[in-house]
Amino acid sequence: MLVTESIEEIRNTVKLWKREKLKVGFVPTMGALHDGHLALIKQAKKKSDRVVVSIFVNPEQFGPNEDFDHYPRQLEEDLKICRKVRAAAVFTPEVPDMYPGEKFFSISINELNQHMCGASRPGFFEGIVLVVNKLFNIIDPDIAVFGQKDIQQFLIIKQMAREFNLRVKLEMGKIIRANDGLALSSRNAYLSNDERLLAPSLYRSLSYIEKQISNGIDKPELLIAHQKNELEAKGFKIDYLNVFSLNNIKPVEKLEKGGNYILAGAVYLGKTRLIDNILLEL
């Protein structure tokens, strides 16, 4: 397995693979790999001949009071995991490699970042789009796999690829959960023992709302409000909990037959931010 910080080396390696008519898959990560990341790598391996995993904690997607300095970093353990699943290469650039010198250009997003995580994290998705665009330009993958847990990220990147005429094909991997339903996340490491026991409550609330919608509820506002109260009574601080359109990521008051929606929530439990979602096809 190739491990490199060098943009030139990873580019040249991919070029050699493509000369051999090999299909290249790509899984971008910020490290602290868990079984959710492994599932994405395995999915990429099924659809390609060689898989590149990037490990880069991107400073551009962290706000001034967020956890960039404390974000879990465990490169040696991550490399062991990548070797175990037989990734072909791991790209581990440093910040000066990805952002050399003063920046004069930026990418802006309209509408798709106004709700869900974008509403409470200004600049977050601009930072993600910036780094993913850079990584696509460096790696030049045929396919790239992203997780459903970050559904808004996936939809925004998919739209970016469409509008920028990128040739990469995007695939979404399903959410991987612990036995109690908690969506796996690198940030779960922040949870105390007591918080970890409470954390699956978000998924339980989403699952309850999903069940009621499947039973015919088409205006879930009161149902959602009740679940917010339930979570707050357990000690959660609600960022958002709602149903959003899959097409434009806007909140929806009335659900329509044949519609595609995202039932999604983000909460704080202590200092840990948890996100989760369920896709609805009515």
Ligand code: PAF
The other form holds:
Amino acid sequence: MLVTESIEEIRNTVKLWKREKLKVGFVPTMGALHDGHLALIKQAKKKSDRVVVSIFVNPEQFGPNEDFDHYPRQLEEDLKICRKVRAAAVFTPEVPDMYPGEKFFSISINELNQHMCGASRPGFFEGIVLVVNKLFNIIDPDIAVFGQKDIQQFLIIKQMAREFNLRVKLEMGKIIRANDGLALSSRNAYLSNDERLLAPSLYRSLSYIEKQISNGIDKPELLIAHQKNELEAKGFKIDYLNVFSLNNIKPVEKLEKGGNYILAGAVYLGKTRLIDNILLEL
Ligand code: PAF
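Mind pulling up the form predicted together with the named molecule next to the form predicted alone we just looked at?
What follows is the whole complex; the chain from before opens it.
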């Protein structure tokens, strides 16, 4: 497995693979890999001949009071995992490699980022599309796989690929959960033992709402308000908990038969921000 910080080296490696007509899959990550990432790498392997994993904690997607400095970094562990799952290459650039000088350009997002995480994390998705664009330009993958846990990220990147005519095909990987339902996330490492026991409550609330909707509730406002109260009573601070349209990521009051929705929540447990979602196809 090639491990390189060098943009030139990863580019040349991929170029050689392409010359041999090999299909290149790509899984961008910020490291602290867990079984969720593993599943994405396996999915990419099924659809391609060589998989590149990038590990880069992207400063551009962290706000000034967010956890960039404390974000878990465990490169040696991560490389072991990538070797085990037989990634072909791991690209581990440093910040000056990705952002070498003044930035005269930026990508702005006009839609799809006004609700869910975009509403509470200004600049977050701009930072993501910037780095993902750069990574796509460096790696030039045939396919790239992103996780459903970050569904808004996936939908924004998909739209970016469509509008900017990117060649890469995007795939979404399922959410991987611990036995008690908690969606796997690198940030789960921040949870204390007590918080870890409470954390699956978010998924339980989402599952309860999903069940009521599948039983025919089409105006979930009160149901959601009740679940928010329950979570708050357990000590969660709610950022959002709502149903959003899958098409435009706007909140929806009345659900229609045949509609596609995202039932999603973001909550704080102590200092840890947890997100989760369930896709609804009515
Ligand atoms: O989902 C992530 O880990 C990050 O947002 C990504 C896509 C690697 C961009 O930094």
